[in-house]
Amino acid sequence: MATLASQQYTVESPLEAIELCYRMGWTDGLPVVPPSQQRVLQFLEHAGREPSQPVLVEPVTGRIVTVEKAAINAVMAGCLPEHFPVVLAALEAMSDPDFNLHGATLNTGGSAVMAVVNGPIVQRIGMNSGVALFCPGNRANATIGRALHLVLWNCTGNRPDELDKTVMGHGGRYSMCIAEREEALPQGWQPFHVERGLPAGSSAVTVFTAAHPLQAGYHGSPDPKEILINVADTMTVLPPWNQELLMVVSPEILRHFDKARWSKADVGEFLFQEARRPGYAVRRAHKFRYSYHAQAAGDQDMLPVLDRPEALDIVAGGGEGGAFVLVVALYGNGIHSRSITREVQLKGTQEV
């Protein structure tokens, strides 16, 4: 049996747990299960790691959060063990130098860290893929967003009284993590993680550092190009050259697009083409802060939301009867902070 290096104490009723929870500042606000030493075991047996073992370093700070603190959290934050190798695999992204950790989880606009979840694993714990993505009600989906940002909050110091200086901050960082509906997607797309390099039967997941959501999306026409030119003039209140911008994209365009016979890459040209702004509107509204073709932008110039055609990401998701795409910027126009895509690494042989 493994040994917990974590201080233990003794407590009367689970009441009695919670509360000291609240008052040691171990909780995001909501309350959070005890985490007893026999609960944090079972997480350690389930995955198969060591409990010293090191997933994620704050780069600033030097902070290490092990897989022994991750387990703790991710009890807290009410996941089953089952769902834990997905939170130690969206903790290893988020140590990614280019995910840029410390930069886009405490810079002062506020960002969130959006989890995509791909795969069987998404069948096998019951994520939600579809009706109310975004919202509450699906346990596996809320504690595992959840688990991510408890990590931060108590092993890295990003919270209000330590590291956050977070203006207004961002409701994501409660929990925002989805699953990709990937029995949605057109024929001859591919899921995420497969279009990211890994095999079609694995299970992974992909952490973004996520702005405030855009919703766009039009219901008069089947055409492709009337729906994305809605999208499109959403997307135009973000700034130019984004590197790197998330859509999730729900079932019914999706059809559109499978009848027009329509790619992703299709799409990115589409939204590349028609997604701009007249420089003078962008340098009136100060949105060249991020860019590096700045200097060079004349005020007549018609300059892209996306950098190029490939910097955006599409993910099917969402429930039937709405023709709508969710619009996810990320931290810096993408250009400092890049979305990382792990594999989900399970005990032994267990099949996913």
The other form holds:
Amino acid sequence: MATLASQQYTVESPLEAIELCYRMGWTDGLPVVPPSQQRVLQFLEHAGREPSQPVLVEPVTGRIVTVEKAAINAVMAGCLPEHFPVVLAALEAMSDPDFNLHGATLNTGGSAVMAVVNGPIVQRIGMNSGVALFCPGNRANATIGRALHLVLWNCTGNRPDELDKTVMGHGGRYSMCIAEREEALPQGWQPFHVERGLPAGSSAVTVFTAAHPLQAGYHGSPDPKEILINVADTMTVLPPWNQELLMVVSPEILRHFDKARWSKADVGEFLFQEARRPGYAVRRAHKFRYSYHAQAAGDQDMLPVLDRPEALDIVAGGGEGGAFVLVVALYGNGIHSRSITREVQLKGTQEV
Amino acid sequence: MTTVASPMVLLDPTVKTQGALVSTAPRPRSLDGLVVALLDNSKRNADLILEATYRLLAERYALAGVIRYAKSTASKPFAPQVMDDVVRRAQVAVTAMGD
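What's the form predicted together with its partner chain like, now that we've got the form predicted on its own?
First the chain shown before, then all remaining chains and molecules of the complex.
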């Protein structure tokens, strides 16, 4: 049996266990599944990983999140053992220096960690990629996303009584995890993780620092241009030159793209050209804040929301009934933090 | 129906910072003959605070020099090589975060 390093607490009943978690300040405000040693060992066994192995290092405080701590928090979030490899891959992705864990999770703006899952594991663990995509109801979506935030809460100081300085924040900080609806992708479009260089048929998770989402949509025309003009208009509340911006696109719109034979690159190019505001409006609204070439912008220049067409990440997802997109702005307009993709390692597959 | 509760062992999910986060270097008695590093965190107005501070220091002490650094983004720490450079070239550092 694996040797565990965490301090132990003995309780007499499940209710006492839940209340102990509250008293110790271990919960996000909602009840947790008590992290019993027996349950944590099941998770470790399922993942086939050494409990002492680091999966996430907080770069400023030097705190190390081990596989064991990740498992304890995943249990508390309500995960099943088969969800745990996704949690581990997401935490490993969050360790990438380009994700900028410290700045991205400990700031005044209050971004959440949003996870997008791809590949066969989506079906295997029953994730939701469809109707009510960002809503409650699916255990895998809800608990994987919650596990990531409980790790931040309990391990890296992302809580108001430690290092969190968020002024407002949003509900995604409880949980913000979806699966890509790969079957809705137009002909010739690749799943998100495959675009990132992973093999087709692999499973992966991508983490984003989701500042806030903006919904847009137009049901009145099948013409991609008409739909995207509406989207572009919504996007223009954002500062110019986003280095990265995520857009989750519903199946109805994807069908219109498919019929019109639009590629992902076509969508990025159109929004790059269309989503623009004049320099004077951006300057007047003080939205140059994070923009690295603000000095050169003339008042009459039309400044693009996207730094370049490729700055747009497109993920398929959502319910059937409606031509909607969700535009998700990233922390610091994609300048301070970049999304990171990691393959989900399943037990026994590391050697293959 | 009654059930007999059996003790349950729970595991602590938290990670604490080990040891002190920072320790302060010995304070110099005077800045005469020392090189001052100005570390700008790149937030708005940080440079103004630093320059004003530097002007006061230069009036009061016979500084041997000044070196200036600015972070590429306020959200990330200085690169380790920058901090090595500061340690090698300066004896005193002043940092500022504006907004």
